[in-house]
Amino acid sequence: MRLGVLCSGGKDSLYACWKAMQKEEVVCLITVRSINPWSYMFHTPNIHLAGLQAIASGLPLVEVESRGEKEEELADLTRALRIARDEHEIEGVVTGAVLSVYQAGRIQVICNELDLWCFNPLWHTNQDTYMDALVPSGFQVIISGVFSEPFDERWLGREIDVAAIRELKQARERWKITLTGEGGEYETSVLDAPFFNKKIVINKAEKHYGNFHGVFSIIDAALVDK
């Protein structure tokens, strides 16, 4: 089956992409680039990295812009999936949804309207097993945004390595966060993945932080050989 992957640039969508590649044919990445940083549907920090991720994956990118208004976002997503269906002949859509019924349900409705299969390889997965698999599987992931306690400025731009995962598990116990950040506590950007033929390096970035809310904004990045 020919699949398009909804790609936010974060760990969940690209891990789901990798899982889908093991079963079906992934033919494109699909990104909705919201200009509203508080989008209801879409990841926004460093969404521009999706272009580099697509090149590193050897896949075409279908990208549409959205004003990020609550209901209009669904029309923008429909437009993106229709383009992927018509231009790349996708038969299904891969999402990185883990727990969000709001997102998964709305994507499913749109897929039904467009006669596309919806594949959610991480849906209700064991979060410990998933997070523990990231590093040994070959994913290099950084935290690109924090939006709740206990995350201070030191987390911005931090790589999710074994030590970071251990601290996230401790924060889950004390602060009741979701380990994967699915509750909106933090967002991520992927710099390398097992299916990338190059990796992303950051040349320039800025931190913007205050009161447990912050973004690690990547100003300049490039692809280099692994």
The other form holds:
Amino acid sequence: MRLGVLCSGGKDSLYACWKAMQKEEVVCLITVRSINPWSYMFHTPNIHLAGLQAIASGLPLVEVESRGEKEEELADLTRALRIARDEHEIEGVVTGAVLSVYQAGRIQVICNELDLWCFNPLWHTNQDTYMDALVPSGFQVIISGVFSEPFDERWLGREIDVAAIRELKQARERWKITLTGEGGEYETSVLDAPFFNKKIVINKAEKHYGNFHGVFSIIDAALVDK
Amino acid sequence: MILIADLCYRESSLSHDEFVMPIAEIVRKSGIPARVIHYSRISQKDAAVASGIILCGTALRDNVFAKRPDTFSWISDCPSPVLGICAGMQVLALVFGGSLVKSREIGMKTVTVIKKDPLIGPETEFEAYELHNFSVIPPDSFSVLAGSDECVQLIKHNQRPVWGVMFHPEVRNEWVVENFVRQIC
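Switching conditions: you have the form predicted on its own, so give me the form predicted in complex with the partner chain.
Complete assembly follows, chain above in first position.
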């Protein structure tokens, strides 16, 4: 089955992509670039990395821009999926939804209207198993945004390695965050994945942080040999 | 041991992790061993040795299971408790002489309990995640225990321990699966 992967540039969508590649044929990545940092549907920090991720994956990128208004962005998503269906003949869509009924339900509705299958391979997954598998599977992931306690400035740009996952698990116990950040506690960007031919290096970035809210803005990045 | 039947379009499909593994996780967290088998490979013997059987749901566009109702003939003689979820409830309807009817629900909907039952305990109304393009006209041998504005949500065989739910209990209503494996099986 020819599939397009809804790609935010974060760990969930690219891990879902990797899982999809093991079962079906992934033929493109699809990105909705929201200009609203508080978008209901779409991950926003560093979404421009999706272009580099697509090149690194050897896949075309379908990209549409959205103003990120609550219901209008659903029309933008529909437009993106329609382009992917018409130009790349996708038969289904893969998402990185883990727990969000809001996101998953709306994408299911749109896929159904467009006669597309919808796959959510991380849906209600065991979050410990998933997070513990990231590093050994070959994913290099950094924290690109924090939006809740207990995340201080040092988390911005931090790589999610074994030590970071251990701290996230401790934070889950004390602060009741979701381990995967599905509750919007933090966002991520993927610099390397097992299916990337090259990996992303960050040449320039800025931190903007205050009161448990912050973004690691990647100003300049490039692909290098692995 | 609970037998978990994967009803997805093929064995080891991309839907497996979405519709089968969350159910297996709930069963295992309940402290009961689970064995997952694709429906195309389930034998009468597999069913007979299980303390309970759960027929899992499928992707919204996946109706492959409904094209081969004969594959599920083992259910009609199965002595073990059976819980069919969404696609699994559709299978139960087909096996016992009911039929499928077009009915679309996607997202959280209100389920109203019509008749109390051990599977749902004291609940009278709850929000549940729906993901279906078809519902069922229940067989004569089944009673309707709950419904939504759109369709039948919970059915039970009148003589045997066989239930069908149209909603997906693995999303926000794990207690339904826990009740099944702990209280009924």
